[in-house]
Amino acid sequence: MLIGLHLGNGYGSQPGAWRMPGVDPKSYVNFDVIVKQAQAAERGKLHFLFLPDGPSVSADVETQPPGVNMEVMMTLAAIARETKRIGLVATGSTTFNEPYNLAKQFKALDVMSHGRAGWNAVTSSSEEVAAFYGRNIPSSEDRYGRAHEMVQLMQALWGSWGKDAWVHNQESGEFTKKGQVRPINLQGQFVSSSGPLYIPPSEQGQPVIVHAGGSPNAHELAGRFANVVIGSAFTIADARAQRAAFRAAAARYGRDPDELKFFAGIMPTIAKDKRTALDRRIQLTKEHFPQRVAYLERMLGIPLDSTRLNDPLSPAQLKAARPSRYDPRSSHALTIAQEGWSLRDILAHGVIDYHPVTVGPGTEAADHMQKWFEAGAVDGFWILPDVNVDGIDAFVEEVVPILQARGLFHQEYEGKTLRENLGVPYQYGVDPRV
């Protein structure tokens, strides 16, 4: 299986991560902390780091750090200098970026990292985000129309410096072969560029295309261009269906479906036993229990009392509970409740987190990953540790060796580039099949 790591804001995936013992409260701006976390992931032979991006729209910055990294491209540039094999994937919105600027940034990162860069090409969909740019959100049709043009234009720019153009012959004075660095002169409905982009190819040619999303529009964009899909699924059946939909889209565009790798998220809390892990998650999330109880009420369709967190649900409540058909997490939440856990512990199981949660020893996460992988639901996982400062090391030291011993995860990197390590083909410029 393939494994990536979500780095985010440097603290962890849980809201209280920044306040945990041993955490540098200035991690948000401390490149040394982020680099150390990246090196820990590389020590575990993880395939890539994933940094989401976009303006933070949290209104709670008085008590919580922004949800994303301070500046993803500068962060990955710092990481590139201190690592050798792990992939470097960052988000760049197709809605609020100009293609030439974005193409230049990602190809420069790819060259300086010797072929380890990936671009998470996504559209923006929030009016709150649009307000940061002084604009309104375009229609879905226009957002995805622009996204399709952006990817094509950026790939054309990446290939505008001919693959074999750079000779840099000091004796003859020939820097590039004549006529092999050429304008692209592309004009679409939404974006255009004359080009060329004055950056030669990296060892993998150009950055890998990643996409995060699950809508029919996402299927088409990823099926046409992406090698990696960052998905969100709460059951094996759902993940299997999502993976099949993306693979079918790739086939429609004349691509080999095996070139597209589907990743599901997992949020592990690793501790010596389940009770210790639950207590850790309680410490991380207790400030948010009132809101989470209210949300759990809606998921189960029954009234819950936030003043009785230490009590399990009563037999009458369990009998009346009906999982919401609008929330795929609801059935799992009811299953945990039926096991007799207190209301506090039900929430600590992560039943309303935005990816499946495992709590307990490393075998809990390894078993979950093995079950999903062997069921054909995923090609890999992206890991969202609860607290980065010790959660990454715990995954690397406890989960990775189990997966390796079971023959599910590689012992060493397959190559030097992200494409080699993911098992996706070399590409330079636009894909002639699409």
Second form
There are 2 protein chains.
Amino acid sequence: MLIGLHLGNGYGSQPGAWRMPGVDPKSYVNFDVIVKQAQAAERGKLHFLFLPDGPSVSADVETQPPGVNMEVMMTLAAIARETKRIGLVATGSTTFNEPYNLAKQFKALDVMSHGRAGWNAVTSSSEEVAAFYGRNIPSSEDRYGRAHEMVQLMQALWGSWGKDAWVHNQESGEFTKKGQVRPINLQGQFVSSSGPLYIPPSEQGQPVIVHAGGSPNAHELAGRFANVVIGSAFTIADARAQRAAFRAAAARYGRDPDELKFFAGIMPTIAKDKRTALDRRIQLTKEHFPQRVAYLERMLGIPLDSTRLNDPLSPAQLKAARPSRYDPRSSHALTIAQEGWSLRDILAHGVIDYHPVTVGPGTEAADHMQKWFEAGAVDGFWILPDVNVDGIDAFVEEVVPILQARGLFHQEYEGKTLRENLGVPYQYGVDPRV
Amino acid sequence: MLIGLHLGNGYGSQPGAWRMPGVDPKSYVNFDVIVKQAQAAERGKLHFLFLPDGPSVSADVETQPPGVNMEVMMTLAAIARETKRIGLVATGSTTFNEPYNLAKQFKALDVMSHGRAGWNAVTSSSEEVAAFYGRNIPSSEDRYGRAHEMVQLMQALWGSWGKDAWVHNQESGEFTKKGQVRPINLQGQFVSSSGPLYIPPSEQGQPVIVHAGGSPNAHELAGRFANVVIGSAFTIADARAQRAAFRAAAARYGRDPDELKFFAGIMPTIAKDKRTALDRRIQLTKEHFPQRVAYLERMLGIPLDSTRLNDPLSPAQLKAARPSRYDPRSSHALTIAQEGWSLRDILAHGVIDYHPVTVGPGTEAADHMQKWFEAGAVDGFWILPDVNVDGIDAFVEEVVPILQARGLFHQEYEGKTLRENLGVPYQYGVDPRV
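Switch from the form predicted alone to the form predicted in complex with a further copy of the same chain and give that structure.
Full complex below, order starting with the chain above.
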């Protein structure tokens, strides 16, 4: 089982994370804090850190931190120097970056981290982000057209030095082998570059390609180029179907489907017992309860009273409840309601969140992960801690040892590079198979 | 007197630097080496590191390292974490960057370094660089038009949070003050952005604007926006005239000329005596002697024999020599020749190099710097060591103490931010005066 960690904005994935006791309210800009979180994840032998970027950066900045890290590449450059083994994955928009600049930065990260970089190549689809760049969002066709060209162009730039070109022989004065640093001269419909890029191979050749998304376009892009998919699924059946779709796409491009690893998200709240964990999530999310009660009404198709958070649903309510077909989380919400929890505790179970939530001691998260993994739904998980400052430590100390004891998770990093640790092939330059 | 250090490609400014004893031939990608050089400069209380980027990256990569650092922003992010006081200046092309991305990176560097960042805002003018971006070089008018807009737009983005907007009050739940994180909605002819940028002020407000160049366009751009000019001059008279032109431009924009600091380059080779220093430069540059003899012929207007490097110029040659009016270095070359040095040693004096060269013990560099400084030719210097690995240490140990003893150079950093150390005003957002 592979595991990545969502580092995010430095506070945690829950809206109240930045206000929790022990959290530095300046974590967003405090690199001591951020690096410490990265080191904690590495202590747990997690495969990589994941720093998304791009859409939904603003949220409501008057009451909430931005949803993503301030500057993902600069942050990973700092982390690269202060960690040894953990992979470093960041999002770089294929829509709003100069390919030469982005190629240079990810390759530099790969070199400075000794082969631990991954590029989450995703298109930008939000008009808010487009406006940062003084533009409008291109059509989906153009966005994915550019994305395919960006990956090809960047991989070509990454391979623009012959694999053994850099001899740096002080005796003979030969810095690179004659004729082996070459222009790439790629001219696409959306992007082009002469190259070369003046960076030699890293220990893993070049960064791992990552993709996040679930649409048919995502299947094509990831199936063609990616080794990692950062996915999102609420049920085993959904995850299994998504994983199969990505694997089928990889096969269509002549690749071994096992080279493409599908990750689902999980949001664990870890505490000594379920009650303590639920109370922690109440503290983290209670300001959102009024609108979540309203949303839960639609998920279950019944009226609910947001002034009676202490009460469980009545037998009549439970009988009338029907999970909405429009929200894949609805069945789980009903299951929790049927267990007799109060309305407050139903919400505290995280029945309305961006990924499946587990609440309780480490076994809760471990059991969830084992079940999904053994069902063939995923190759691994990306963990979104509720609060980074203690949630990462809790995962490392309470969940990782269980997974290791069950033989599901490695005891030590397999190798030194991200590719070795993920079990995906070395690659340098454009993959000759695609 | 202000002093910056050219960090460059990690080897040094001389073509043979990468082959010198004690030099790691992989310095170009070895961040342990690069960080150590930065720390050495900080030990000498140097005001800033300077990492140029852009043109002339390729040189002849079969025998020479690229002329610039692999990735200047990622490198400075790493250095920011491992130094405390030294300023961090890098070039960011105003021609081939998305302004939102560049604004984000320099502001992040400023925040993570606690107010030590500087942006060298220069246009790209090389067709080779343009081809990396799949473009042609725009006209000078368009390049400088875009440059002015880039600086304004980036400064507006840097100021898009109210100066005291970030309250991050955990008790009240107020993350930023209501209405104080605002779009900028700037629409120029070349660049535009809605903003805002999701980064609060740094300790110095925002990065220092630096410019490099000497044309009338450079005077305008720097006079309007910059606090530092990275200049190039071979004589005191030339430096003084350049400095005056920049100061006059600042005054035209309603600024105090003292806010704009003019730096000239100096390339010191430091050794226990002149002979040892000359021999060091011979080792570093001898492969270039044949073409330099040919060039020296044109500088002095006389034929020279490249097979007789051991001989000084004959009385007849010296009598016939006339310094070329087309190369400002020619008079100095003739002066050295008249001192009776061999042809080899004339070249070893660095009479043909990118900046004035000093050769000898620390007093040589210190005397040069004092003379220029006291003549009002410069506010400071940027140092281009011949070989970084020992050249930085030599400058710090042999030249800095002399300058300090003469009362020319500070004993300690004046403050914590680059602006404090340079003696230039705090700025946040767009300067209201320009």
